[in-house]
Each structure stands twice: as C-alpha cells, then as structure tokens.
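Taking the form predicted alone, here's one chain by itself in structure tokens.
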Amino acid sequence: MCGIFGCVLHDGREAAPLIHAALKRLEYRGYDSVGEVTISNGTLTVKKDSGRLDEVHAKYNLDDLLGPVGVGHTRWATHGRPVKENSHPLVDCKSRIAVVHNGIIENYLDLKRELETKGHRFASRTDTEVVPHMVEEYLSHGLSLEEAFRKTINRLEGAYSIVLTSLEKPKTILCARQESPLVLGLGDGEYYCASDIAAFLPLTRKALILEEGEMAILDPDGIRILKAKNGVAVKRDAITVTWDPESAKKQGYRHFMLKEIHEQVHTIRDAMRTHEIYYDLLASKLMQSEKVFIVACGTSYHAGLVGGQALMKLAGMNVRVVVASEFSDEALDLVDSKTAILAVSQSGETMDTLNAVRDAKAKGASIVSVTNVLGSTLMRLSDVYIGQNSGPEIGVAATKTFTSQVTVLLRLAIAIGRKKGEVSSKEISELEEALHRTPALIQNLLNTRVEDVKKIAESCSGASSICFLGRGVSVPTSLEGRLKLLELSYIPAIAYPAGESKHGFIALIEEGFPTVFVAPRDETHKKIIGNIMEMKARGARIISIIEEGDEEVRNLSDDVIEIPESLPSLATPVVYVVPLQLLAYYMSVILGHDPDYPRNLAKSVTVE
C-alpha cells in the first residue's frame, strides 16, 4: 500500500506545496520513503529519498519544485528495500518520463529482461521501473504518449494504480488502475488523482471513481476516462463526497480495524503475488537444514503454528514452533550450523524475535524471515526474506497481518512440498487453488454474515469469560480469535485444543457460558462433534464457525456462522479467522472501547 497524489493546476500556480500537503494526508498509507516530480520550462525535476515525509522535506525542501503539474508518492516497500534509488518516482533512461505506482507487478522480471535486451538501463530494484522504460520503448516506435501508456499497462500482470507524467506532454497526467485504488478529483478548472479521496478532500468534494481496467487522462481541458483494453471512452458522473477528512482516510469505515478486515480481500491476493524466485530461495535454505525453528510472537506466532503444521504435512520437515521470548531458554541448545530459523514478524522490529534470531545466528544458524517492513532490522539480519505485502496496518490489533502471513507460509510449504515430492501433487494443487479462492470467500462473508456476527457479539457482551476451541490446524485459528477478543474487549478469554478442554476448562462450564468452536468439515470433524456434545451437555452456549450445509454441528449449536465453501484443512485459518476478527471488533464497539487503540498495547513490541 502506497500513497499517490497528482494534480494539473492553472498556469502560474505551483503544484509542489499541494502535493506535499496531500502526501501528509496520505502518510498513513506508507512512510518508508517519499518523492515528488514536477515539470517546468521543459524540465522534469525529481526530489525523493527514504524516510518519512517531514525528514525528506527538511533535507530537500519539496515545496520549491516549480510547475503547475506534478505527482507525489509516499511508499510502503514491496519490491526493493526503502533506499533512495528505490523511492518513487522512477524514470526512464532519458529522464523524460516519471512514474509512481501502488501495487505489485507480477511479471516485472520477464518485462525487465525483455527491456534490458533492448538496451534499457535500470537504476532500481523495484517492479515499478519497468513501466517508464516500457513507455519509453513504445514511444521510440512512434506511438503517442497515450497509446504507449495504454499498451504498457496492458502488458502488466498483477495489481497496480499507476500515475505518469512526461515531457512529451508536460501539462498531462496519465493514470490507470487494476485492483489497487485510484480516484479522480474535479476542482475549479483543476484536476487531481489520488489513491484515497482524503488526499484531495480539502481541494474539492467532487470525485470520479476510476474502475478496474480503466485509464484516465488529466489535462487543462478536463478528465477523460478510457477502457484500458481498447481505448473506448467511458462516461461517468461525478459523485459528491460527504465524508470528513478523518473518515475519508478510513474510506467510510468507522475504524481502521474494520477497514483492514475488509482489506484482506486484497492483501491476501497481494501476498499470493510474490514471485516464485523468492520462495525458491527460501525453500532451498530450509531444505538444506536438518531442523527448523519458527520463532514469533502474538499473532505472528499463531500464523507460525499454521506454517509449522503445513511444513510438516506437505514437506515432511522437522519443524518446531517456539514463542520468541522463550526460544533462547527453551531451544537454543539445539541450534547449530545445520539449523534454520524462520522468523515471522509484521514490523521486523519485535525485540523478542530479534533476540532469538541474533542468538541463533551467533551459533551458525541460517536465518530466513517473513516480514511486512522491508528495511527492518529482521530483514537485515536475514539470509533470505519474503515480504508479506500487507501494507501499513494502522489498527493495533493485527488482522490482515495474520491472513497474509498464513498465506505466505502456506505458499512456502507448497513450494517445498513440490520439490520434495512427499505428498501427492493433487493435494498440493488443491491447496494452492483453494488459497486463490479465499479472497472471494472472505468477500462473501463480509457481504452476507456481518449481521450474524453482530447479533452474537451483542448477546455475548455481558459474558464474564469466553472460550475458543478447535482441533488440528483450527487450534491456531482459535488462539488468534481469543487473542483478538482479549485485546479489544478486555473480557477474559481462553483457548484450548478442543480435545484438552475436558482437562481444566470443563470445570468452568455453567449454564450459558459462551464457547466458540472453530469446526470446519475436515479430518477433525467427528472428534470436534464429540467435544461440542460434552460442552452442550453441561449447559455451554455453543457458537460454531462451520462449513455451509454442516447440519450435524448446526443442530448442536445455539448460533452458527457459515463459511460458504469447503476448503482443504490447511487453508481454513485464512477464512475461518475472519468471523472471529469481526466478533472481537463488534464486542469492542458494543462495550464502548476504541478497537484501533486498545489499552496498554503497541503495534511493535520493542522492549523485552
């Protein structure tokens, strides 16, 4: 996720101060690097660097760029670490074309190789840079800027919102989108494009929504929208935005957490887009090791539990998942040069995880990682890393972090499973195909099941305690559901493997005690029915997350939330956790708490 703002202003009006202010409003979308470009007197000028907006402005004075047309970008790195040369805008060989981009271009390596054979020189390690070079290449064949841009975006695979400005047409901005958001603003003879309405809300409340597969041309005469595939013009009426600036940042959602729950439809797709070459590198490191430790904290630990089961089941690996804070006391004696540490951390700065990694590295272990922050300490300590591509997560309670990390870890297990051949290719392909279906399933849930969750949250808001139970890979899902409820509602909550619930937890059961079962119709189904019956017989109120059509569990439950399709067991955490996230969110709101800022918690725990 990155922030983009572009503007075409009246002659004599400077774009740079407007861009700067707009980027400040968008900084929540990305803050590892910043850049601006404007055009004036036949010159395209770029100022950019790594760091937060205020730091880069203090260094370069972004406001003194000249010209009425310009584009700005605040970055959250997905390809290439956050250093100056990877910051946006990116330019072509002759610095006549500048591009900013939000998203992931899946086929950039193929395009880059093609362009390099034609003599193009690349200055960054980003996927974005193929765009200005591809446009430059088409221009060299005599195409207009508009056609060169349209042909370029039709070559791209993946998700993108792209904004381009060029000396070829110095008063024009071209933009396009596919999956990543982009909106257009209509001022008084001035025109804007941005990744969020929040960027231009102080300038205008008239907006045009650019749909997927469309491009737009902004110039002093107005805005034209075209179908990217064939260049056919699109007519669209403007809308009037009634949100206040803070609501605009949340895109109309009441809280960032709810927005981020909904964003999982897109962030899971982005997690799936990481190029196979990175999985191959990480897989090779793990396959060279005799034993693997997954170390993580909190939500990342729960994702690690799913990843550990996947690596054992699909790849037959000797894997142990350890809470990072316990690792050096519990497992360090087992670490040697034939050990691999797979560290999982959204921020890449969690102190307990870093301490475990440093201790293991000192004993000769290989370090591989999954993180959301390129340039983080964990990334720098790693021999190989994979970005989970979630974008900034503003809500303190992690949501899209969990599903993205699980997706990456499952893809890693799939890659190793294919190489080792210890399970059937059919089983691996079914899991991979199911992962591609999960965004649509989550969208279905968000469209059809939210009211069911709200009613359950209202009825449970007076509970003194709640328990979450699951079996197999649903144990980590249950643990994550319990963590979210605990963090946001402050209701004491517990989670157990369902088979262990009769050892201890069952003593707490009294009439009406809310007990949430994560009960997919997988290999654990028959056993969890027995656990449900044990709790029901003692008066528990049974709330079950089930597959649609599971009449056995439905008939035993007081409330159910149905998942609309069957999934392979290992894929279920990605979807079954979403109702639990929603339950925690609505419980928090009902009880009058702020789910974005739960008390005593921080986004990155950087103390021991």
Given for the second form:
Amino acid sequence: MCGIFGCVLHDGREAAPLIHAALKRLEYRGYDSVGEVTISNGTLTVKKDSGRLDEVHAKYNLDDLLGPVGVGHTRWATHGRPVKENSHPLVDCKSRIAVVHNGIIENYLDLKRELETKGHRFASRTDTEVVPHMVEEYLSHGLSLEEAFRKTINRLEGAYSIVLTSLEKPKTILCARQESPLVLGLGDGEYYCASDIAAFLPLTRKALILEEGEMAILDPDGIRILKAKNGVAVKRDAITVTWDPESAKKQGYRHFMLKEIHEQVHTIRDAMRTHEIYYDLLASKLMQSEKVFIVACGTSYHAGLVGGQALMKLAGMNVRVVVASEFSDEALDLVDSKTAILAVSQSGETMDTLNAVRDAKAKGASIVSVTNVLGSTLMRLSDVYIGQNSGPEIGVAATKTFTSQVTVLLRLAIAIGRKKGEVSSKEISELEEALHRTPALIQNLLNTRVEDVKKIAESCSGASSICFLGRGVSVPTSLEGRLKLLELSYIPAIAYPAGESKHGFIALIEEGFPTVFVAPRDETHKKIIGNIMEMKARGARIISIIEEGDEEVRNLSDDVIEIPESLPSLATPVVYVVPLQLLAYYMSVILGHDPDYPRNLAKSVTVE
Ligand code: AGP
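Output block for the form predicted together with ligand AGP, input the form predicted alone:
The complete assembly is shown below, putting the previous chain first.
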C-alpha cells in the first residue's frame, strides 16, 4: 500500500508544496521512501530517496521543485528494497517519462525481459519500472502519449494505481487503476489524483471515483475518464465528500482495525500475487536444511503454527515452531549449520524474534523470513526473505497481517510440497485453489455475517472469561481469536486444543460459560463434536464457527457463525479467523475501549 498524489494547477502556481503536504497526509499508507516529480520549462525533475518524508525533504528540499504539474509518492516496498533507486517516481531511458505506482504488477518479469531485449536499461528492481519503459517503447512506435499509456496499461496483470507525467505533454497527468484505489479531485480550475480522498480534502470536497479498469487524463481543461480496455469515454458525476480528514484516512470506517479487517479482501489477494520465484528461493533454502525452526511472537507465532503444520503435512518437513522469546533457552543447542530459521514478523523489528535470529545465525543457521516491512532489521538479517504485502497496519492488534502471513506460509508449503512430491498434486492444487477463493469468501462474510457477530459480542460483553477451542489447524486459529479478544476487551480469554479440555481446563466450565469452537468440517470434525458435547453437558454456552450446512454442530450450538463455503483444512485459518477478529473488535467497542490503541500494548515490541 503506497500513497500517491498528483496535481495539475494553474500556470504560475507551484505544485511541489501541495504535493509535499498531500504526501504528509498519506504517510500512513507507507513511509519507507518518498519522491516527487515536477515539470517546468521543458525539464522533468525528480527528487527521491529512501527514508520518511521529513528526512527526504530535509535532505533535498522537495518544495523548491518548479512547475504547476507534478506527482508525489510515499512508498511501502513490495518489490525491491527501500533504497533510493527503488523509490518512486521511476523514469524511462531518457528521463522524459515519470511514473508512480501502488500495487503489484504480477507479470513484470516477462515485460522487463521483453523491454530489455529491445534495449531498455533498468535502474531499479521494482515491478513499477516496466511502465515508463513500456510507454517509451510505444511512443517510439508513433503512438500518442494517451494511446501509449493505454496500451501499456492493457499489458499489465495484477493490481495497480498508476500516475504518469511526461515531457511529451507537460501539462497533463495520466492515471489508471485496477483494484488499487485512485480518486480524482475537482478544484477551481485545478485537478488532483490521489490514493485516497484524505490527500486532497483540504483542497476540495468534490471528487470523482475512478472505477476498475478505467483511466483518466487530467489537464488544464479538466478531467476525462476512459475505459482502459477500449478508450471509450465514461461520464461520471462528481460526489461531495463529507468526511473529516481523520475519517478520510480510515476511509469512513470507525477505526483503523475495522478498516484493516475489511482490507483483508485485498491484502490476501496481494499475498497471492508474489511471483513464484520468491517462493522457490525460500523453498531451496529450507530444503537444504536438516531441521527447521519457525520463530515468532504473538499473532505471528500463531501464523507460524499454521505454517509449521502445513510444512509437516504437505512437505514432510521436520519443523518445530518455537516462541521467539523461548528459542535460545529451549532450542539453541540443537542449532547448527544445517539448521534453517524461518522467522515471521510483520514489523521485522520485534526484539525477541531478532534475538532468536541473531543467536541462531551465530551458530551458522540459515535465516529465512516472512515480513511486512522490507528494509526492516529482520529482512537485513535474512539470507532470503519474502514480503507479505499487507501494507502498513495501523491498528495495534494484528489482523490483515495475520491472514497475509498464513497465506504466504501456506504458499511456501505448497512450493516445497510440489518439489518434494510428498502428497498428491491434487491435494496441493485444491489448497492453492482454495487460497484464491478466500478473498471473495471473506468479502461474503463481511457482507452477511457482521450482525450475527455483533449480537454475540453484545451477549458476551459482560462475561468474566471466554474460551476458544479447536483441533488440528484450528488450534492456532483459536489461539489467535483468544489473543485478539483479550488484548482488545481486556477479558481474560483462554484458548486450548479442544482435546486438552478434559485434562483440567474443563473445571472452569459452569452454566453459561461462553465457549467458542472453531469447527470447520475437516478431519477433526467428529472429535470436535465430542468436545462440544463435553462442554454442553456442563452448561457451557456453545458458540461455533462452522461451515454453512453443518447441521450436526449447529444443533449442538447456542450461536453459530457460518462460513459460506467448504475449504481444505489448512486454508481454514485464513477465513475462520475473521469472525473472531470481528468479535474482538465489537466487544472492545461495546466495552468502551479504543480497538486501535489497546492499553499497555505497542505495535512493535522492540524491547526484550
Ligand atoms: C498481535 O495482535 C499483537 N499486536 C502482537 O502479539 C504482535 O503480533 C507481536 O508483537 C509480533 O509482532 P511482529 O509480527 O511485528 O513480530
């Protein structure tokens, strides 16, 4: 997720200060590098570097860029480390075309190879840079800028919002979107484009929404919208935005956490877009090792538990999942040069995880990581890493980063499973196909089940405790549901493997004790029914997350949240966790807490 702002102003007005101010309002969308481009007197000038906006401004004085037309970008790296050459804008061979981008271009490697064979020279490792070079190539075939841009857009696969300026038409900005957001602002004879409305709200409340597969041309005469596919003009009425700047950042959601729960529809899709070559790199590293330790904390540890089960089941790997803070005491003696550490950390800065990694590295272990922050300490300690592409997560409670991590870890297990042939290719393909279905399934849940969750939240808000039970891969899902609930509602929630209940925990159960069962219809289904009956017999209130149509569990439950489709067991955490995220969110709100900033917690625990 990156922040984009572009503007076409009246002659004599300077775009740079407006761009700077807009990027400040967009920093929550990404902040590992920043850049601006303006055009003045036949010169296209770019200023950019890694670092936050204030740092880059202090270094280069972004405001002294000249000209009434310009574009700015604040980056959240997905392809290419956050270093100067990978920051946006990116230009063509002759520096006549500059482009900024938010999203993932899935087929960029093929396009890059095609352009390199035609003599284009690339300066970055980003997916974005194929765009200015492709436009340059089509211009050299005699196409107009608009046609060259449109033809380029139609070559791209994946998610993108792209904004282009060029010396070909110095008073014009071209933009296009596919999945990644882009909105247009109508000023008084001035025009803006941005990743979200917050960027230009102080300038205008009149906006035009660019829909999927559309492109727009902004110039002093106004804004034209076209269908990117065929160039047909689109008529679109402006809307008047009523949001205040803060709620504009939350895109109308009451809290960042709720926005991020809903963003999972896109972030999981982005996690599915990372090119397979990155998984091959991680797979090779892990397959060379004799044993693998997955180390992580909190929510990332729960994602690691799912990953560990997947690597064992799909790839027959000898994997142990260890809480990072216990790793050096518990397992360091087992680490040698034939050991691989798979570290999972959305921030890439969690001290416990970094300490485990450093200790293992000192003993010769290979370090592989999954992180959300390219450029983080964990990434720099890793031999190989993969970005989870979740975009910045503002809410302290991890939501979208959990489902992205699970998706990445499942894709890793699929990659290794395919290479090792431990399980049938049918089983692996079914899991991969299911992962592609999860975004739509989550969207369905968010459209149809929220009121059911709210009712359960209201009825549980007075509980003195709540427990979460599951079996198999639903154990980490239950642990994650518990963590969400306790860190947001401050109710001492409990989670157990359901089979463990009779070994002590069941003593807690009394009339009406809220007991949440994560009960997909998988290989554990029969046993979980037995566990439900154990609790029911002692008066527990049974709340079950079930597959739609599971009448057996429904008939045993006081409340159910139904998941509309069946899924292979290993894919269930990605979807079954969503009702638990919502339960925790609504209980926090009902109890009068701030879900975005729960007490005593920090977003990244950078101390031991
Ligand atoms: C989860 O909601 C918490 N915010 C916390 O447990 C978090 O998952 C943990 O601190 C690990 O953070 P990391 O993924 O950045 O390493």
